[in-house]
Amino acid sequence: MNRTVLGRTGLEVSVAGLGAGGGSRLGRATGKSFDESVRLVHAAVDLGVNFIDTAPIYGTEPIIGAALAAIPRDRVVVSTKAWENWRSRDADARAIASLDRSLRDLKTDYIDVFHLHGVAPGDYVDAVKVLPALLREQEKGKIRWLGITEYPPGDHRHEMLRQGFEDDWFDVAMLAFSMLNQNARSRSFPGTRKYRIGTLIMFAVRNIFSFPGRLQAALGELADRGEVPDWLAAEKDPLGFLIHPEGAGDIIEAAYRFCRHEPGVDVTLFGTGDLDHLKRNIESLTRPPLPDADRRRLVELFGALEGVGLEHGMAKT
């Protein structure tokens, strides 16, 4: 497993991060038992994954807590979140209560990265008002590093993160980036790199690449608006140019490799529900970059798009 340093945290992390949410939720969404999901976490760690991301809303913190019981705590970096009504009067107390519940469910004394979850641009000013309270919890040793995550469906241009760069509150940021949603390259990564903010990538695959027909439908709408060439909408396999002996084996692999090797990306998150899928995702994320010609073509075709593939919903990966 390839490792990198997560921004100014200094944490040495795997470039592939196990996401415990999405449509898989460690297999719980597809009928896996609690124990099967615990074994999946163990398998990921055995394969070199040391970054695990969860949140109370995913319902997977107890699974990870059970898995951690058999893993030396310093062998993994655990990320979780608090998702609150940031405009409420007691948002700080609720965030601390969420932190304490996470500590109990994860069966740990500290959270490596604790995020404000899904902060929309209009909520940023209110959300950061809870930080003094969280900094006090950090002083107690409950939190090592503070993070913040975007709300991609409502923040296509990464406006929330751009508000936060100058404030310099956050050590880690989770943001959306993919083959069809590349504008973080110009709108986010210059700031995260300048301030040495660790980056976690979500929406690298999601529905648009993993569900048959979604990509073609999206490209059809984009062609109708003049945002991509008409021939892409007419193609049965519009990204087929990525699949060749020197390139990717399939679109999912291409999507992960595209994100993982983008300058400014630290950890690319993936979800999974079974062991074979886990292995395929890790293999994709540890392969070399896409050929230069393929990457340039992706940038040429899709580099100007915004907000594509950021819908909520059940994803296979």
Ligand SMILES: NC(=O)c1ccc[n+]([C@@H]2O[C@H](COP(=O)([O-])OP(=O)(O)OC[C@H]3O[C@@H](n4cnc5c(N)ncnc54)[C@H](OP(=O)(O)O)[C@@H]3O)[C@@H](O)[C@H]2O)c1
Given for the second form:
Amino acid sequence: MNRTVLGRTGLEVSVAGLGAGGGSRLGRATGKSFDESVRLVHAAVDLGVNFIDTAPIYGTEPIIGAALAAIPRDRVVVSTKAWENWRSRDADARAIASLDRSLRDLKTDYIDVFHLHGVAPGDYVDAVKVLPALLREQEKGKIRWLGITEYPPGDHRHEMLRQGFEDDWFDVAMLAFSMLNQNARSRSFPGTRKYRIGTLIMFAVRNIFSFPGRLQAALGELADRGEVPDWLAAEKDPLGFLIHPEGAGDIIEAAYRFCRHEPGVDVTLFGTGDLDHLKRNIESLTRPPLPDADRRRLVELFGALEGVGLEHGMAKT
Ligand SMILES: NC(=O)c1ccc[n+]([C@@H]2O[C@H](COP(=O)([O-])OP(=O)(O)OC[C@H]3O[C@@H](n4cnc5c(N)ncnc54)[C@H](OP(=O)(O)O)[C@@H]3O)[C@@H](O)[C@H]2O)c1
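Let's compare: the form predicted on its own is above, so bring in the form predicted together with this ligand.
Following is the full complex, with the preceding chain placed first.
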């Protein structure tokens, strides 16, 4: 497994990170048993993944807590979050209560990266008011590093993170980036790199590349608006040009490799409840960059798009 350093945290992390949310929630949303989900976490760690992302609202912290019982704690970097009404007067007390519940459910004494979860641009100013309280918890050793995650369905232009760069509160940021949603290249990565903020990628695949027909439907709408060429919408396999012996084996492999090798990206998260997908995704994320001509074509075709593929996660049940 390739490793990298997560920005100024200095944590050594795998370039592939297991996401316990999204449409699959480690299989909890797709009918897998608790024990099967625990085995999935163990399989990821056995294959070299040391970054695991979860959140109370995913309902997967107890799974990771059970999985951690068989793993030396310092072998994995655990990332979790608090999702609050940031405008409420007791948001700081609620965030601390959420942290304490996460510690209990994850059966650990400390969280490596603790994020404010899904902060919308209009909530940023209120959300950061909980930071003094969280910094006190950090001093007690309950949190190692502070992070923040975007709310992609309502923040297509990364406005929330852009407010955060100058404040420089956060050691880690989680943001949306994919083959059809590349505007973090100009709007976020210059800031994350300048402030050495560890950068986690979500929405690399999501629904658009994993549900049959979603990509074609999206390209049809974009062609109607003149945002992509008409021939793309007419193609049965519009991204077929990526699949060839020197390129990717399939679209999902291409999607993960595209993100993993983007300058500015530290960890590309993948969400799955399927052991075969898990193995394939780890393989994809450890392969070399896409051929330069394919990457350039993706940038030419889709580099100017905004807000594509950012829907809520759908479960394959
Ligand atoms: N605001 C936030 O903080 C926020 C928001 C969204 C996500 N996240 C984090 O980011 C992580 C990743 O996001 P995501 O869940 O959207 O993940 P993703 O990796 O972009 O997409 C996962 C979807 O693709 C499917 N899939 C994965 N590998 C596949 C393969 N090889 N072949 C076919 N289908 C495949 C999964 O279903 P299968 O189960 O069938 O594999 C799932 O439906 C989440 O788990 C979560 O930790 C955070």
